[in-house]
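A single chain comes next, written as structure tokens; it is the form predicted on its own.
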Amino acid sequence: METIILAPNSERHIVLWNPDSTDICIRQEENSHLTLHIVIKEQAKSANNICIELVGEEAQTDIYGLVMASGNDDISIRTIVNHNVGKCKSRQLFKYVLNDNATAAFDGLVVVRPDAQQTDAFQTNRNLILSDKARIRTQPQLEIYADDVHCSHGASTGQLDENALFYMQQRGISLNAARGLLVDAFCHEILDTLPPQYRETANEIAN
């Protein structure tokens, strides 16, 4: 497992693009601000560990997480974020496109120890089917042992909106193309948010 250690009052950017798989440990020291991106398409097999250990009061964690996978493409990402101070924020937003025959796994893990009292704690997948066969396990989980929190943690797994599916092709835009700009304004939501260096590769990505 690699170990990286955020100073304090330090920022830090990672990006993980298409990983074949990923064993990391991040360790936050006080005021220090991870914004951390992992992006997977079309990679047949990627399992990837992602821990977060806040250890320094004031800390802040973001982490944004996209995976289109098709064909028998099989992907997971695990992440444990451990809130073991007080007064840290983290947020998490995961996203996943489907298609194919392709499974995927997200489990989400928030631990909020005793003493980290005023936690601020975000998390989220949301995941796009595309196909009959797509299969997506998602498990956003919380556990809490402090009573000044403010935590929450969801998942939902749908389709296309077939309205607006049909909205655009009374316009004149065909059934492709209409499924196309659905996925594109999807995806884009995580891809935004990538360093400006990215975003050439990131709109590839998404088409």
Second form
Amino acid sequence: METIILAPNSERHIVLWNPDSTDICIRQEENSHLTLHIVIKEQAKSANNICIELVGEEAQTDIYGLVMASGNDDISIRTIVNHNVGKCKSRQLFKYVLNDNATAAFDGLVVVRPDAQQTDAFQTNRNLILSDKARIRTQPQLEIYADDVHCSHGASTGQLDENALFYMQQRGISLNAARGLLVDAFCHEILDTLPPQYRETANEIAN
Amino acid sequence: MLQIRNLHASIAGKEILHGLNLSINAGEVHAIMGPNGAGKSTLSAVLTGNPAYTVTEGEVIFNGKNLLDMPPEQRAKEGIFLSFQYPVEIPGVSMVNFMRTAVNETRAYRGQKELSASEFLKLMREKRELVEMDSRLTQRSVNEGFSGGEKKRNEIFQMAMLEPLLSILDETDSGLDIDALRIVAEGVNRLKTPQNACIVITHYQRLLDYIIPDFVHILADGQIVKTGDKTLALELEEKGYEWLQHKKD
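What's the form predicted in complex with its partner chain like, now that we've got the form predicted on its own?
Now the complete complex, all chains and molecules, led by this one.
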């Protein structure tokens, strides 16, 4: 496992671009700020473990994940965010787009230790399923042992909005192009947060 | 332009249109009025190919082609436009991207070349001015967070952009205050040419003070039960839909 330490008051942006596997642990000291992106597309198999240890107060972590899977792809991401001390903030947004026979999993665990008062933790997983056979298993979990905290998590899985598709077709947009515009819109919430040097590639994958 | 013959259509196994007949020529404005549940919105859904509806009998010919054989996008490219009663919000899809895709796909279908970015933006600006639409709205996602009036104005803006041959305005007046109604109606009137036609579907006579119809049809129980000129709308307004019921009995 790779371990990265963010020194007090430091800032770091990590982009995991299309990994076939990840095993990473990031320790964040006081008032450090981490932004982490994981983008997976065109990987037949990819298993990823990301662990964040918040060990200094006022540390902040923002994690964005995007998975685009098709064919027989099998993709999994597991995150553990450990709030060991108080006054830290964690944000996680994971979006999956699955087509054909793709299988994917999201396991997200947020642990708030007894001393981690005034924790602010937020986790969301949203999934778009484009075929009858694609499957997603999502398991967002919160373990809270402190009482003065602000935590929320949620997961939703859906298909493309039929009304939006028909509206676009009625304007002369082919069904394929309409689907493309909606998938693109779904992904851009993540892609727009990437550093500039990745933007162009991001547009290509969304299209 | 459009011939509808003995059209029967159903949704979820329930027949709503029971043998509807209607002919429309270029240059004409037809109003379709009728009580709730008469089949007004079903007619617009069937003409545009909404997959929720099934045609069980009859035919629809548009400029010599069988409309019912075409997918929705092809009908649109042939020149059929629907101003939706409830325009759909599409978060994350910008108005510019949406309109550029629609305009360029339609142009390609008609054998015209794609517009360049600057030509397209110029067209957007021209048409926006025509329907008095705020430039802030065209910089946002499609209909996202638009008020009721802004959504209806956006429908007319899209109509101006796409220059359809047959426009169907489905209850465009619902939820509009009188100023918004006037602006929307003026937009429609400005877009009228001898080559295009319009079907105005409405529950109330009010809209027809602004968009003057050549024909008024009354739709009840899935059929057109009476056709007249604009005075029919006034008569209907005065006597109510009850009057029709009595006439039928």
